[in-house]
Partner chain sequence: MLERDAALVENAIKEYYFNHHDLIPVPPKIGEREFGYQKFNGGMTRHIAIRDIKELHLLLMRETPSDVYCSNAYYSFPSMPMAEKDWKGADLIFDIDAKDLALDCRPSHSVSRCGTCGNAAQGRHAACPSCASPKVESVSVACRNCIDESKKEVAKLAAILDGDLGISPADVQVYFSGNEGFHIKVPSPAYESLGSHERADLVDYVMFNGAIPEAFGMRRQNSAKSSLPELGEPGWRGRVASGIFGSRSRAQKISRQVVLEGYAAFQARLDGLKKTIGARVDPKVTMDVHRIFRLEGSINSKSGLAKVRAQDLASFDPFTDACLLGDEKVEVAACCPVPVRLRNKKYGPYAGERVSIPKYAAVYLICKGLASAV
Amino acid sequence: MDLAKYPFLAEAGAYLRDKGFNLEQLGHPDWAPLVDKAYGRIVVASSGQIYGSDSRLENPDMEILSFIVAVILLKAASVQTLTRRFALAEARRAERYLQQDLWSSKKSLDLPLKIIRELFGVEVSVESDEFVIRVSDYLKRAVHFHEKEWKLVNRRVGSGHVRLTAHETVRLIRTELGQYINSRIQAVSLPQIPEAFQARVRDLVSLASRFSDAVVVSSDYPPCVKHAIEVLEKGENLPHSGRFLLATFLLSRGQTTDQIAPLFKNAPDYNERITRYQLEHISGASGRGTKYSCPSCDKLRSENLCFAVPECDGVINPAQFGKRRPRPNA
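Structure please, single chain, the form predicted together with its partner chain?
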């Protein structure tokens, strides 16, 4: 039951052995529905949705096996974008269960708290229906969120600890959950796969080509822009000012709205039509035709979006980053 909620905790090889399966068997036509389910799990994830298991998890083995097979398909297809999206969506799915487990009753608290402690090193204690973590553990995670409610000053803090709801506790480790699942997938060594899987692997490769026109992150982007892209890639919420930075910067580097729009796909509140409309507005292609320029470093600093590195010296607007400039007198 628990592995069905958190299939990434299962050690795939050992699990299959325990159940008396091997991959070759799973290649048999009888198991085609399983492979389809695994493929579906990836397709759902790639579109930014969360794969929904039947709510009572009546067939836990199918849940776990479909995850394992999905990982194998992803390994075989070897496409980073798909793997990242899959890890992210699986993290969101696990997040729901973690939250449910923390919510529901005392007896199921052990596992979610153990997952949080063992995977992420965050000690959570429970005090009168609230979850209590150390200030430093809180800060290391919450600083990546930009909403004001996550600032420490807007939290209930006492004796070096922060009090959180179940939802907030889980929200705090979302990114790490995604990274953890991703790292588990990376660590799997690709076995000899049954012929029956090959068709699905090819499907995945062609599915991935749909995402290939996404913006390439160039190493000569300033750290604030790289950070904004990272935030979006992790499926975190990037505040409006961060999206504005990203859009104006990439437009200034000659990218088109078609190239930029897919970047926002992972945002929790993504809406393609609105995103395109906003991008066209910023680029000056619609509305009054005003072309907006990149916000200044000062402005970004005040919005907590600046992550200056030594190469930022003398730069007052991200658009200048990496361009030749006269050396300031030191």
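Form predicted together with its partner chain done, so how does the form predicted on its own look?
Nothing else is written out below except the one chain.
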């Protein structure tokens, strides 16, 4: 069932209500395996992994119910770090299914195209096995990517539209998908939860303590970098462009991968192996040996990552912040 792939949709909740499921029923001891499954779904998300990576949906009702119970447990635990990690992991899970559904020639494209259109306002049409969107919709999202292939000059453009693969189409809305799922969780009004849920709520509070380390922000960092660190410290999702800024700035200040990697620990999608790989790539220590430079202030302004203060006057790159000498008196 498609709703098991996208349990955050309103249609999934309506489906369960039509089948007669309710919270009081789920608190019965017979449903303990479901509560454990929901808790495990959160634990998987907290580690930066994607739940259900084997792609099998043998019991659609249990898949939808485990998502809903997981949301209830998160609301009861009231730990924003875990909630953000869960939302992002569920977005990555949905992204995988969206991509599969767009690729499949045996399935109707109505649902995935409807999700992209109604949730994010992106109208997608299909032409010769390619997905076509407006240039304006593309630029609004691609501006956050630094890879050359995302630059408009490297895309196939015609009549005000951009042609994309299934993967690229879904990749564009990844951040918005995570934000949407998080907003759905935040909007939930939590009733009195069953006693059977309480032990797992306490387990979540304990789990959250792993991600509570504070980050020290140096006073000589520019405001854009301070903002990036503060976002991570709060367990919020820093966009790719913000992570790129933070990594390149700290590398320009002589910090090592070992020193920088822990700053990303609170990111909702934190994965130590991937984080270190990306830092090594940016530093030039892996791959082709290309070392990336800190993006310019103009670039950061175009990505809404600039938080200029008077001390930024005359600075054209964050790496220059705090290094300029005062002008001699006239």
